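Quick heads-up: it's one chain on its own, the form predicted on its own, in structure tokens.
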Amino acid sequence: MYDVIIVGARISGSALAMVLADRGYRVLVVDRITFPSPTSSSTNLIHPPGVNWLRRWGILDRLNEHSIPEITHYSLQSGPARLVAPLPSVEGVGYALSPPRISLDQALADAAVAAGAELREGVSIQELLTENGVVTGVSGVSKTSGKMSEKATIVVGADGKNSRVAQLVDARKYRDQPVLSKSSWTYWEGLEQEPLVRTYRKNRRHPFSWPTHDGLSIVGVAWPTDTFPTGDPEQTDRSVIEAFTDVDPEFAERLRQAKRGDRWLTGSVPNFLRTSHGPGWALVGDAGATRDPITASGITHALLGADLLADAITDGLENRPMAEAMAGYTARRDRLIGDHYDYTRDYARVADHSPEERALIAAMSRSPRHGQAMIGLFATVVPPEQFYTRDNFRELFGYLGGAGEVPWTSRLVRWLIEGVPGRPAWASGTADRLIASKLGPMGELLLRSPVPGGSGRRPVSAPTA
């Protein structure tokens, strides 16, 4: 009998197996694939919190055969407003990476085995074993040895958005939303390898690019689902370069001078959170939470979620009933990803920024603290609840440009914050509500934040090394 059986051996499954096996637990990992196995569903970007775990676990050393440049800055351009800022650091890691996914999956699986986990490849799980309503193991078919059946204290589904484990336990979806955006992306050869993630927003298109590995760059565009263009590869070439020409003609010319190095891939996923535990089972990674790839948070949250679940399973095996430990895991998982999940869904609408939003982006470009915190928000370093506060945005309005650059509504808000004699509470409260009305679901976070002058959080400062 095993302590833990993990179904799914990619990012979250192998990371979880590695940590638990390293702690001395008997761990079995099964997957229907055989490594190395490519996946076309990921643009590979890993934000600093995820890179930090890979560094701590020694996974980066297993990727040394590749040249993987450190990405130190992210940018957002919307119309004339352009924000470029350095990434906040997490335990000294102030950079993102974009390694080849096939090598990352292999490195994590190898690390799990090296830690003592047992990996069985080519195994398809068909049923879960149960006793008195509690999951006690798995049964399935191995490509090499036929039928198999194993038992464990807990079974974990780490088998992606179409999780077989989630289906078998009938895990409920909540806060779900269908596909919001679709993207075309590929690898480009011959582009200068700047340490920069480029993102843009104009005409309901979201072009993006960054250096990945071995001299390659990822280049792509996301569209709302209702405007996603279809066509052959040459038509996609034209659509993507046209989108870049609209926002950054100089970079578009670089694309024309270089060349596409691979076939076009299409990314589109639904958005949902799933109930992440039940009697004898738990879910991690995309099995428990899937969101639009537009913020590239999937791999990072999969790694952080694996660490959370490893601690919870350890707690359940050592200290208290597993059900209590898993309830704690669910609460921490939802705190980790919940607000960023809403932020991602809002971002994935690929709506053009309003003049008020562009004025705020320009203001962030004038305030290094706000600019880095905004980049940190996108990169999963700064929690949304720490960024979207009354204090933070009232201060940000002090960095707005001159009257000719700023819409009258933004000037009104600035006057309510700074110009009303005596700065009465009604004026700043009205300003808060006007700001929140332009922030979509994130406006609710702002209105829930403490009122300045009372007790509560200070405005966010981006973490530093």
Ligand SMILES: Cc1cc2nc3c(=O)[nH]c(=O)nc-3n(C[C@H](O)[C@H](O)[C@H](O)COP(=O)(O)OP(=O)(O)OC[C@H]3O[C@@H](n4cnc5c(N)ncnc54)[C@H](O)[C@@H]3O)c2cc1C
Contents of the next structure:
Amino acid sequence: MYDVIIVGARISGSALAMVLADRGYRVLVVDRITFPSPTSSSTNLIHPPGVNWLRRWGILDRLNEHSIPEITHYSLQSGPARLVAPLPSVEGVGYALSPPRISLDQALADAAVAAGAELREGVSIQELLTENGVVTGVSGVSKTSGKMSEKATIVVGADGKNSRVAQLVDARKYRDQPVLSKSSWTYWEGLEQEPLVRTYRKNRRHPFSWPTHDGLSIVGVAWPTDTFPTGDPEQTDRSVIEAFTDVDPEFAERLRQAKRGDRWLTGSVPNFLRTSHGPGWALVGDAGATRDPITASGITHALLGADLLADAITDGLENRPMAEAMAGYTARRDRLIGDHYDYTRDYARVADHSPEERALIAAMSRSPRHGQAMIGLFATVVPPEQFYTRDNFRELFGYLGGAGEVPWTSRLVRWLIEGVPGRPAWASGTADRLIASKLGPMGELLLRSPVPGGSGRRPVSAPTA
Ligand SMILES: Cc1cc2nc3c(=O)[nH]c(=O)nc-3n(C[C@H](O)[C@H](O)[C@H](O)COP(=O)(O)OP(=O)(O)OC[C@H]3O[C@@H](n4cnc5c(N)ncnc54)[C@H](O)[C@@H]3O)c2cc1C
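If the one shown is the form predicted on its own, what is the structure of the form predicted together with the ligand?
In what comes next, the whole complex appears, and the chain from above leads the way.
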């Protein structure tokens, strides 16, 4: 009998196993794969909060065999508007990392075992054991020893987006949307790079690139699913380089001087949240929340989920009935990741920015505080509800450019904020509504934020070390 059985031993499963085993619980973690196991379905950018968990848990020390540059800046270029800003820090970690998944997954599994968890590889879980409607264990097949079954106080599905555990407990999906974007990406050798994540948006294409490990770089482009170009590898080379030439000819030239180091990979996933706890079971990582990879937030949020679930399970093993301890877990996770999930879904439409949005990106490039907060938002450091506030955007309009760059609608908003004599509340309220109407789902956050002058949330300053 175990305290916890975890199905899936990559990011969320091994992280959870490590934390719980370290607290002294009997943990069994199983995976149908055997380590080391490559995963060709994911790039590997980890934002500062994720890097901070890996640092705290000693995982970074296990990746020393690789040279992994610290990525300190992210950029967003949309037409002529270009924002480059340093990442805000989380507990002194002001950088992202992009370690190879094969080594990261292995390091997490090794750390779980070192903490005292039992890892069984080559075990595929097929069914759940239940008693009176409560999940009490798992059964499956081991590649080496045939049929197996084990019991535990709680069973966790950390088994990815097609979670078998979620399927067996019939976990409900919500806020779901089908695949929105599809990307082609791979590793390049010999590409001259700054410590920068580059993202671009133009002509319904989203080129991206960043340095990863051992001199390699990720290079790719995301398209809306309906315009994703198919073709042989040479055609994909041309499509990708053409997309970069359209947005950044200088970087495209660097690409021409470098060499594609692997075959092209294609990635796309649907978007959903799932109810992530019930009698005797819980879900973590992609099993409970899967989103488009366009904001590269899956690993960071899988680590966040593992941290959160570890505390809920600990509470249930120590202080009160498990059902009571787990009661708020799904809602707590959604409060932490839900707004960023919506931001990601909106971004994954790969829609071109409107002239008003471009004017705001240009304004952010003139205001270091706003620029860093925007980059921090993308990187899951700054919560969207802290960024999309009336205060923050009214102030941002003070950084708008000249008439040639700014559409008349944005100039009208600036006049409503700054130009109406006496600055009456009706004028700034109208400005807020006009701003919100251009921000998609994030506009709702802005309208929910406190009216300046009243009590409530303050505009965001990006956290510092
Ligand atoms: C194209 C693409 C690019 C991405 N790029 C990034 C990025 O740059 N940065 C980022 O943060 N995220 C990225 N992601 C998302 C990221 O890959 C996932 O969020 C992350 O892998 C989730 O980790 P996990 O441990 O929850 O699940 P997974 O990594 O999917 O692991 C699940 C494990 O469960 C095991 N399993 C499944 N079923 C069973 C079973 N029945 N029995 C036993 N074992 C089972 C599997 O073998 C697997 O090892 C990307 C995703 C895609 C598709």
